[in-house]
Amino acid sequence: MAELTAVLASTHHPFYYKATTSPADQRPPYAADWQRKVEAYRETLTAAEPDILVMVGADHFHQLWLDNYPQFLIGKQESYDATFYNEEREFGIPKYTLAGDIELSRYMHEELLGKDFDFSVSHELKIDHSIICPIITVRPEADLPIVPIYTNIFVPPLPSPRRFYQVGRAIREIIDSFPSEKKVAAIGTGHLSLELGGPRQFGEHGPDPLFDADAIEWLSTGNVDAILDNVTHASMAGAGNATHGFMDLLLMMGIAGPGVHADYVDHLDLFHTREMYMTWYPNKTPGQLDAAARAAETSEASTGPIYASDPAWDQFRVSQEQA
């Protein structure tokens, strides 16, 4: 059977490539710290030695639109083109051609249907930045075949948080049963609190730092019950109009498993949003844990959960109380 060697859940920020590859005098002041953290995080995937990447993201109205936006979709192609023109123009993201893994795509699609998850399928899928951003950050060689999975985090009515978690659990079972000797890593990206086009888009911090604190604790401790008890479509909208991308991070926690503590947790405040980088190792080999420890030392990250009670969040609690 295949071996799931790593599960990665992170935010995806389309400006990372441009911010860290521009001439030094044109980079934002936080670019060096951001790059340091991302390159450290990259080592947590490298240590997993994957042969295939199962990648979870969402189409940002590039190929899917209001008239035909499936709740869940899987790609089944020999190769996938990226990037869309506006992502090249606005973010400087280069074009890519990513190899696909038809065998795993076909197996996963059939098994998902067998588990009563009615996935759409595409043979003409073009990849946008929700998948290209983690390629850039954790596998810039773009040398591994992918199985892309798109979720609906944009077009109401949305699937429930519980359904996202259930999809994650099903994907884990399917990877574990895939008849292959290959190593698989699952990588998914979404958002913490995020405002796009609204009055809180460019605040001093992300729109809801206390949601971010809770979200990082829930994810890094595998506390699915707390998420399902506290996170609704309405509460996510209250944290920021684009916060529903958190459900893709919940899906990745579903792949990792309930109650499973993350082996690497990092985050970075980028003034208008908070970036987050998290890795679970299902089999926790010494080499993987050593790599996570070295990466954490470089990035000032944690090799275990980060809790909302951490004093680092106190300034945001005070701000909320004063407001």
Given for the second form:
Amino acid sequence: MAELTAVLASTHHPFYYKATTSPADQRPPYAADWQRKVEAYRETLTAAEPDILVMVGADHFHQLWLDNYPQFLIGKQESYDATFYNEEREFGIPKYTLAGDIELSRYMHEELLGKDFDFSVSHELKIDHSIICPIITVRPEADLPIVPIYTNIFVPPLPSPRRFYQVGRAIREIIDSFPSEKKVAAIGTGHLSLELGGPRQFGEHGPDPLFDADAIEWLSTGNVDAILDNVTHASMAGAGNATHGFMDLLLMMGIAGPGVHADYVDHLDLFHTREMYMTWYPNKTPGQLDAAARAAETSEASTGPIYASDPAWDQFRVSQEQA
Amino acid sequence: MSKYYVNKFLFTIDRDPEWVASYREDPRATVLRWEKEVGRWLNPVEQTSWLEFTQEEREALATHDYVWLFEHGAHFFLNLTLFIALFDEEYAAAKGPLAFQTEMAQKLGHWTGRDYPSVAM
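Switch from the form predicted on its own to the form predicted together with its partner chain and print that structure.
So here's everything in the complex, that chain up top.
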């Protein structure tokens, strides 16, 4: 059977490519820290030695559209083009062509339907920055075949948080049962609190740093009960109108499993949002744990959960109390 | 609001550089041309018969009024990205990075702490 060697859940900030490839005199002041943290995080994937990447993201109205927007969709193609014109325009992200893994796509699709998850399928899917950004950050060689999975985090009515978690659990079972000797890594990106096109966008911090504190604790401790008790569509909207992307991080926690502590956790306050990088190793090897420890030393990250009681969050509690 | 049709306008303009340029330079004429050439077309052969803008919607689009569009339930992502395409470069050159996005937030500031208009259809 295939081996799931790593699960990565992170944000996918589309500014990263431009910020870190611009000439030195044009780089924003936060670029160096950001690059250091991302490149350290990358090593947690490298240590998992994957052969295939199962990638979870969401189309940002680049191809999928309101007249027929799927709740969950899987790509089933030999290859995938990446980067739409308006992403090049806005973020400077270049074009890519990624190989697909048709065998795992077909198996995943059939097994998901067999488990009563009614996925749509695409044979003409072009992937957007939700998937190419994590390629840029954690596998810039872009040399591994992918199985793309898209979720609806944009078009209400959305599936419930519980459904995202259940999809994650199903994907885990399917990877574990995939008849192959290959190593599979699952990489999914979403958001912590985020505002786009509203009055809280592009502020000094993300719209709700205390949501972020809870979210990082819940994800990194595998505390699905806390998430399902506390996170609703309304509560996510209260934390920022685009915060529903958190459900893709929940999906990734579902792949890692309930109650499972992450092996690597990092985050970075990047003015209008908080970047987050998390890795679980389902079958921890000494080499993987060593890699995580080395990466954590470089990036000042944690090799275990980060709790909302961490003093790092106190500044936001104080400001909230003052408000 | 004819949310679907307004969102269709934002979506189809944003994904085509020629339409973006046209909408920036002459929004009123672009809205009229879009209604003839794109709005009701499902594919090069088939059309819908019932989609149309209200006069208020047409006027908001013709005047680049993204505040009105937000307040009437246009999708926040489409409303942001298209107007970034129109104005970000000019604002950044004059006032620094993200100046347009910051101004947009300020113009929507009266919605802070309130439930935003729903983007659901």
